[in-house]
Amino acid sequence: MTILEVASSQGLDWSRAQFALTACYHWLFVPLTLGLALVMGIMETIYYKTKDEFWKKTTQFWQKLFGINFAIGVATGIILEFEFGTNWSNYSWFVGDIFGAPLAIEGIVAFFMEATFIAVMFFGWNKVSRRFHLASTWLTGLGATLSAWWILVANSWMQHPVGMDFNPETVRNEMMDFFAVAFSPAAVNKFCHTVTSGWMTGAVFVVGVSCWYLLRGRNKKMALASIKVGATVGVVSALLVLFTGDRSGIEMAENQPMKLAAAEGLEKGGKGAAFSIVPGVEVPGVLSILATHDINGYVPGTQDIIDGYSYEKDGKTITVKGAKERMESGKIALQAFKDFRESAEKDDQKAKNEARATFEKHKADFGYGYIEKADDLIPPTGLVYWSFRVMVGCGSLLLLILIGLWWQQRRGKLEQSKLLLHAGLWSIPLVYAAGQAGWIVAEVGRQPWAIQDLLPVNAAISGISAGAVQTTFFIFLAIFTVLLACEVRILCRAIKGHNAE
């Protein structure tokens, strides 16, 4: 199959299942690594200053936690990344040069600097320096952290594409500026509200875990002095993803209005928009706000962008194209590319250079001429709407919860707290419902585009059949799910055997 050609429907949906299988199992170890490696950073660095052996014991308890959800991360990670080549290598082709960068220096560089530190922290007690051990921990996080930004750069990069310029001659989008990839705003905002709401799941993990040692009355010390630490880290990086998600917020309103659209169930939008807390009960001006920071800002409706809208911005009215407008603009972009290249094969100079002018003045629409009817732009609203506020509405409640037991630990009184130390406990599933349900609002509500207005995912998947795709969705599905299973029972194996007293 060319970059001109699309997929069956069959073979689209099961590709986009496969990958989303994946990406959802990965993503359920990838915060908890991020969160506990900065716990068990902050635990290691109090037994450095203090020489306190309990320090050093509770430091190794959470680093064989850290180990045990690490290994089985990484397997889905890689599985994840093969899946670009197998399913979708269309989209490699296309944005290789581009996409593919990233990843390659979080393989070369964050990941070799993790596999390199995690074999000191795990196996250096005692056979290195103490001020060595803790720096192997550190760079240890540090290494997951590079990780992230890598990979979150590559995941930017396909909800706001920059820094590149589509050469007709190789049918590739290449690389023109790579700082603009690496650091755009986009790229910055994502890592930043991904990272702290891992740090958050780390913080929530350590709590839950600890709660539920005081009541049953075991490892106390341990239990109140992790939920100290726990408690502190998860209030900071609730703050920091409140405000990370409020950039983000500004970030989408710009540059995907659709996805905000679908996420507030906004059909016609206008100036002083309302936030929908759910269907019926609106806060008059405060989505405006959210994503203008202006009560009279304009945010536009799904209808809007299919139609079409115009605003007032610093006293300029500004106008943006339809859907209906763009998809025009990119069939002719197509048919201009196809020309191209048949002129090309010709040697047709003249017929080459005529049909290069038309392509680069439509190429700003070149994607939305793969797009079949208008509606297809509009995400699964229903999806997208509901899991914005399972994200909202669970990281809200989880902050107060932690603060509760953060005061309550500060107090002296936290083990008479029994409802609260239960809702410690179960805040654990909270925090992955939230987490999940951020990505589910990213990516689901970017669709039908595997990159933002460049390329629709029915261009991007490969010429695979969809009965392979099923067969290996299956064999996934199970492989994932024993690992999981395989990953709870272990860890709560290592949770219930360990005994700090």
Contents of the next structure:
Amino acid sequence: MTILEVASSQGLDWSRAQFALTACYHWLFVPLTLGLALVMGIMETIYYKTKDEFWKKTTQFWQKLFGINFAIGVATGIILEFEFGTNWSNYSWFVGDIFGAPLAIEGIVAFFMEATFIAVMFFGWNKVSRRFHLASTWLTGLGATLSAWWILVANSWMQHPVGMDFNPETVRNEMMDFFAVAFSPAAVNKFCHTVTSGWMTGAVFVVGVSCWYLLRGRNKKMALASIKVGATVGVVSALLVLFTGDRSGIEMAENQPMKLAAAEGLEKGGKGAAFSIVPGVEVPGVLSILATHDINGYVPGTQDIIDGYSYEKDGKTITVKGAKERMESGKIALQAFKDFRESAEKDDQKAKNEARATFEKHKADFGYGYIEKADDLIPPTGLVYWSFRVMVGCGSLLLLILIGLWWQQRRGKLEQSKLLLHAGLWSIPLVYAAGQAGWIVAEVGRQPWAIQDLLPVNAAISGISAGAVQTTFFIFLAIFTVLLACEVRILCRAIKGHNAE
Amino acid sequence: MITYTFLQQYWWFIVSLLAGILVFLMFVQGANSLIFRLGQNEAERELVVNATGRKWEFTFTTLVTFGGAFFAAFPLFYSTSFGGAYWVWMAILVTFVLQAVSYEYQSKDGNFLGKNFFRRTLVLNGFAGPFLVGAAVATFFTGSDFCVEKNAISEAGLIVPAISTWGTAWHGLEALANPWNIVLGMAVVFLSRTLGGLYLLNQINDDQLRPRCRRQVISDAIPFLIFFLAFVGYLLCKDGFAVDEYGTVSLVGHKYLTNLLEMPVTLGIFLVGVVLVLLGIIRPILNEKFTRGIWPAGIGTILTVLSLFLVAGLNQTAYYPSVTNLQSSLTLSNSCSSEFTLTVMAWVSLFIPFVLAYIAHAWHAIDKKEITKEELKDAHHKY
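Target state, the form predicted together with the partner chain; input state, the form predicted alone:
Below: every chain and molecule of the assembly, starting with the one above.
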């Protein structure tokens, strides 16, 4: 290993750290934007229908909090977009033909809608008609949701690349089928799971803040009305999160079995696989149900995926190539690609055709050619395992709390249920923990792949020094942390200082 | 006939148009750089901040969309320039990030950094944003220090080498050593300040601020014209990076002048643009009642920047030249997406007129009333 390589592999780690940092911070703000937009939309619709000034004031209060949170979400988002170029330059060329499109569509279709109508929403109360204002509030939320659609299409494509083909002439993957990319089942499901989790975040935020008011005996009317809307949205979205989460499990088992095995800490799999609640506590058969909707379904473990495995399904034996075998095939693909390029430069048509034929045969394993050791294919199991449990645990707990709050407010006994009000307040950190943990499962779980089976992170990065990335990492860390502290303090002051009565 | 070449040129046109709109919308940055200069007391500074605060998201979104469109249409530029001129792009990002939160946070209770901290970040972004964007765009003509080797990705290893590599560890900062990059950077700074002054003049109805805005426009327009004309003069005289039908890049004398002369429509756009900018500056100076100079100057800016981008990329020109290795220079055809992707994106681009229409509608609805001190007092959402 030369000194240059050491420096670069540190550069890789810093680039990953920087991307993870930006993504984690971004996902602190975005779900609240998505969720509050929905709650505000519903509240303003009630105002529009009833003309009751109380609902206008209530909408405006949540809108103020929305505004404080929105700006920093935008700020962290722009960096994510540009980081694909700055830190993952090989990636940008290798798949830019597919990946760039959703980002551009996001800008043209979604961001402008959001930016335009948010201005009307904030500044238009006394300037435009009630109808136009209501439309603007919904369009702001729609813009945010559309932008989530396109960025999640991009992300799902990295998890499960479809609709493209590698072209050795141009040295990149090229889009073959736009609709396969834009509406792949993985993208649809990812969008539904992520956006509904955002709705849940917004709902929990509204409910939590309102519970705090009730505990303090302040702004009671507004708090109760907000809980009515918030808890309803919360229960519905929590159920949707659960349902789409189940779909995610099936999809993960199909497309990214390694991620599922890591999330379960499952080294050796088999039929009727047990689900581990925490280490040492297992429920037989449940993992198979989650992964295949069949108690006898086969779930491979990390070692099975490395070595290769076979199982029976519908009376047929299905054999899956092991990662080691794919790595060998990948090396052949990489060599054939090299030969193809060399013979093309020498204008040796015969050699070029031969290399192309070999390449086409091994193309599916091309990405594996970059993997040095088979063990590199196993993501950090502990982190993924525990994140998965935090996500599911917090999510389930939140569903129970939200149902409890919804039920008690329906019976008109919410103010007396002090314990439930405390639980409502404390569900705010829970919902954030669940959201962050979910993304850790999704992103850490697919390591070492930047794009599943196609491009590992070590082949995706830019030629910049570790020092440079380290510097920008700490600059962003400092800026985001200070701005987050500032945001939280401003939000708390705005909540404490609000007097609705 | 819609050919692959046509699609490449069409997308270069869209990217160029977005660049033009971005430079126009940087009136937000220009006006922000004047917060303390024009606003001599708190009430006046508030007027300036609130006037730009209702528009900043358009600038920001255009920057993001400009990046996205470049990525989708010319991914090799995205990977080469962003990954190479790392420090320049990072600096641009940092100042825009700070700007994004500055409005919302500055006057809110609980802001422990203080109002002036966020005003200063607005000023910082007001200078640094236009300057860095201008200097980066200048490298489209002056060239950068990079190599592109697509075969690099055939090397397995602990770390696979990058396809695009930068020649110096300065990663973009070396561009500041070329005085012509600085000249264009300064031209954009003073242009955005001029536009900022014109925007405030139109937007804010205040007896003290209006004459001050007018004077400010004069004192920014003069350095703008000097820097701009110097750069245009340099551009018309300098050698350019031509690409022949086999994709070979070579230096050709007076290439950009030739481009203008060989593309009369582009020349026309350029001349109309320059005249409109001058008109937008001069009319409000001569006529005390005229406050709408931002419109001719703004449209003129869009047209001028559009034409300069067209000169950089059309008529067989390498738009992102490498001075280290001429053959690594990026041209429309060697850096673009596949024909299929460009076609899909061409369909998407049909949304653009629709987007512009609703922006115009919403903008008009918000701007029906001018901003005054009284209007701000009653404003529901105020920075």
